[in-house]
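A single chain, nothing else alongside it, follows as C-alpha cells in the form predicted alone.
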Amino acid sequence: MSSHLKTWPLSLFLGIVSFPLVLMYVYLVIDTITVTPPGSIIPEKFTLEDWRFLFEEATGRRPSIWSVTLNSFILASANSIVIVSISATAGYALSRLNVPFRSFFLAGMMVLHAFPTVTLIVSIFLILQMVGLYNTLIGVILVKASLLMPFGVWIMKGFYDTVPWEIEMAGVQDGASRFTVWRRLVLPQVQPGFLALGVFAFLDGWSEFILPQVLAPSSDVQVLSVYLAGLIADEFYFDFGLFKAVGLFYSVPVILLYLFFQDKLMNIYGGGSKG
C-alpha cells in the first residue's frame, strides 16, 4: 500500500502530460472520419471520403495502398528475419569465443553503425547498380539489414554475455556437441533479446525513407513512407485529409506492436555488455 502511495503522484504528473498527446491522437481519428468546418474543431457530419483510397485501385499517378503496403511488410519483416538470424550467430562467437582482436571487432562494428545513411547513400546506389539489385526491394532489404547489423550482433553479444558458462559446460559434459548446447540450452536463456531486437528490427526496416525513396524509386517497389511522401509533393492536387488518413493508416502497425510489445523493447539494453 506505502509503494502506492509514493508512485501516485509520479503517476498523476505522467497522465497529465500525456493527456494532450492521447486527445491528439483521438481527434486525428476523429477528424479523418468527419468534415469539420474551417475554422472550428466541432465536426459537421461523417464521412469516409478521406479513406477512400483502400478501395481505390492503382493507377498511373499512385499504386494500389495495398500492394505498397505488402512492400512495406516484406521490408520490415526480412529486415528483421535477416538480423536476428546473423546476430543469434554472430553475437555467441564473439562472446564465447577466443576471438582474435574481438575488442577492437566490436568497437569497429559500433564505429560502423555510427555512420548515417546518408553519407553512404551515393556509394551504395553505385554497388547496387554494379551488381543489378537497385530498383528492387531485395537490394533495399540487403542494404537496410546490413547497417543494422552492428547494432544486432552488438546487444545480442550482451544478452549472452549474462548467459552463465555453468549452464553450457553441464551440457558438454553430458556429452552434447556445441551447437546442441547453444540450440537448446542457451537460445532460450536469451529469447527476450531475439524477441526484442526482432521487433526492434521490424519497427526501423517499417519506417525506412531514404533508402527506400533513393535505390527503389519505381512505383512497383514503393513502400509507406514513400508513397505518404508522394502525397505532400503532389503539386498539382494536395489531399490533406487523404495525406492524415493514409498517415493514421501506415502508423497503427507501430501503436499496435509498441502496445503490445512495450515491456519486450524496455529489455534490448538488458543484456548489458562486456568487452
Given for the second form:
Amino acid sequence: MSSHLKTWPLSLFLGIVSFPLVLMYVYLVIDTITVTPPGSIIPEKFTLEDWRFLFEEATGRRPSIWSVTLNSFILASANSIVIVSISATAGYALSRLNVPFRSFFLAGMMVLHAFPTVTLIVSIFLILQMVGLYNTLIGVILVKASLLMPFGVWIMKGFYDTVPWEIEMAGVQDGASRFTVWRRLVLPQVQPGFLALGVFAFLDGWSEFILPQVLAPSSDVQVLSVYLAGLIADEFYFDFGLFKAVGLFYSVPVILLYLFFQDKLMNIYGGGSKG
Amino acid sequence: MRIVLDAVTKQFGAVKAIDDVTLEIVDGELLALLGPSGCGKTTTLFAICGIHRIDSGRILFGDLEVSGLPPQRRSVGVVFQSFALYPHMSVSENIGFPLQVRKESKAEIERKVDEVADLVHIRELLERRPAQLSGGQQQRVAIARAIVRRPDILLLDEPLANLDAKLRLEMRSELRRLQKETGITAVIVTHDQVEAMSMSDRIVIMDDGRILQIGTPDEMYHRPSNKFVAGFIGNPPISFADGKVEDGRFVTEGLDFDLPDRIKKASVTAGQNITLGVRPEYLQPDFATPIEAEITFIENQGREALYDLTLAGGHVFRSIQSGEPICKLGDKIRWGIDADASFFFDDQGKRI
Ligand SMILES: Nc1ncnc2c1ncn2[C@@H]1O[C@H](COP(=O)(O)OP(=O)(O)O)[C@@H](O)[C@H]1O
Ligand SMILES: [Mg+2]
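Give me the form predicted in complex with its partner chain now, not the form predicted alone.
Once more the chain from above appears, this time first in line as the rest of the complex follows.
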C-alpha cells in the first residue's frame, strides 16, 4: 500500500504523457468500425465495411489476407525457431568452450550486428537470385535469421555467462556427460533467455518489411507488412478505411504477445536474471 | 581408498599452480589441505577429481592410475565451495541426480536418497528448492549429493567458508561425525588453521604450489618443519625475532640468552643469522629465560588475556595467560621465555 502512495505522482505523470497514445489507439479501433462524416471527429454510425477484407477471396489485385497472414506467421515462427536453436548452441560454445578464434568471433558479431541491413540488400538480392531462392519464403527466412543471428548469439552468451561454472563441474563430477550437463543442468537455467529471445525474434520477423518487400514481392509469398504497404502504394484505388483496419489487424498479435510476455521480454534487457 | 599423488604438476600458462606435489592419502582418513589463499589447494582438489588435467606426474586410486581418466570415470564426490546445487531441482532431485545419470531404478534412487538424507539430517527438506534453504542446509544437501553414490573419496573445498560463525562450529563436528560414520576417505580444503587442526587426522600445509609439511595436527604445532608452518599454525600466532648466534647465545637487540643444548649441538656457528620463534603460551611471568619489556597491548578475552610485549630493540612478543589481566598498558615487566620449548630457524627458514 505504502509503495502505491509513493509512486502515485509518477503513475499520474506517465498516465498524462501516454494519454495521447492511448487515445490514438482507441480512436484507431473506433474508426475502423464506424463511419465518420468528413470534418467531424464524432462517429455517425456503426459499420463493419472496413473489415470485409477478412472474408474476401484472393483477387488479381490482392492476395487473400489469410494466406498473407499465414506467410507472415511462417516467417516470424521460422525466424524465432532458427534463431533460438542456433543461439542455444552457439551461445554456449562461445560462453564456455575453448573454441578457436573465440575473441575474433565475439568482436565480429558486434560488428555484424551493427551492419545496416539496407546496405546489403542489393548483394543479397543477387545472391538469392543466383541460388534460386528469390521470391521464396525460405530465402527471406534465411536472410532474416542470419541478420538477427549475431544479436541472438550474443544475448544467449550473456545468459550462459551467468550460470556458475561450478554447477557444470558438479554435474560432470556426478557422472553426467558434457551434453547431459548442458541439457539437464544449464538449459533450464537460461530458459527465461530462450523465451525472451524467441518472442523477440518472432516479433522481429513479424514486423520485417524491407527484406520481404525486396526479396519476395510476388503475391503468393507476400507477408502482411508488404500487403499493407501495397494498399497505400495503389494510386488508383486508395482505401484509407481498409488500410486502417488491416493495420490494426497486423498489430493485434504484437499487442497480444507483448501482454503475455512483457515480463519475460524484460529479461533480455535485464541481462539474464533467473526467473 | 588409498589415494596417491606422485610428483603432480599443474600449470596455468606461466603460473605453476601446483608444483611437484607428492602425497599419500591413507584409506579412511580425513586429510586437511591447509594454506593461504591462492596457494593451489583448489587446484590440487580439482586434479584429484579430474576437472583439471595434470601436466605431469601420476594420480593413483588404490592401484589404478587415473591421471588420464575424465571426472565421470573417477569415483569422487565433491562438495564445491559455493555448494553448486542445481537451482531448478528439488533437494531430492539434486541428491538423486548422480544416481539418475547412472540409470539406476526409481525405487533404488528413492531408497538411497532417503538413506543419505537421514544420515545428514535433511529428511524434512527433500521437497524444497535450494533457494528455500539456509546456508547450512544447502551444505548438507551438497554433502548428501556427493556421498549418495558411495564414492572412493570425498573432497570438500572450503566447506565452512560460506557459513556464519556459529554454524561453522556446528558443521565442523558434523562433518567429522559424517566422515567417521561413513568411513570415507576425505580431503578437506581450508585456509583456516583452526579448522584444519580441529577436524583432521593429518594436515598438509601448502604454500605457492608446494607442500611444506605433512603431519598430524600435534606434529604441526610442536614440530613445524619451518618458519612458514610455525607462523601459519597457532592462534594467537607465534612471535618471531631475528638475531645472531654469538658464543653459544642467542643475541638480538633487547634480548640475550643461552641457547638450549639441542641447538648448540645442532652445529650452529658463531655469527650465524638465526630466528627465534616463541608461542604465546611459552612466554609467562615465571619462566626461566628472562625477558624485559613494556606492555603495549592488552586484550581481555575473559577466560584469558592476551599481551603484546615490546622489547627495547623494537621486537614484539605475544603472551597468553589465563585469568584477568595482571598488569596495565605501559607497565614495564620482567617475565620469562621457555627457551627449550621455543623454536629456532636458520636463515633459510628451516627449523634447527
Ligand atoms: N582456471 C585457472 N586459470 C588460470 N589460473 C588459475 C586457474 N585456477 C587457479 N589459477 C591460479 O592458480 C593458483 C592457485 O589457485 P587455487 O588452487 O584456486 O588456490 P587456492 O584454492 O589455494 O586459493 C592461483 O595463482 C590462481 O590464480
Ligand atoms: Mg580455493
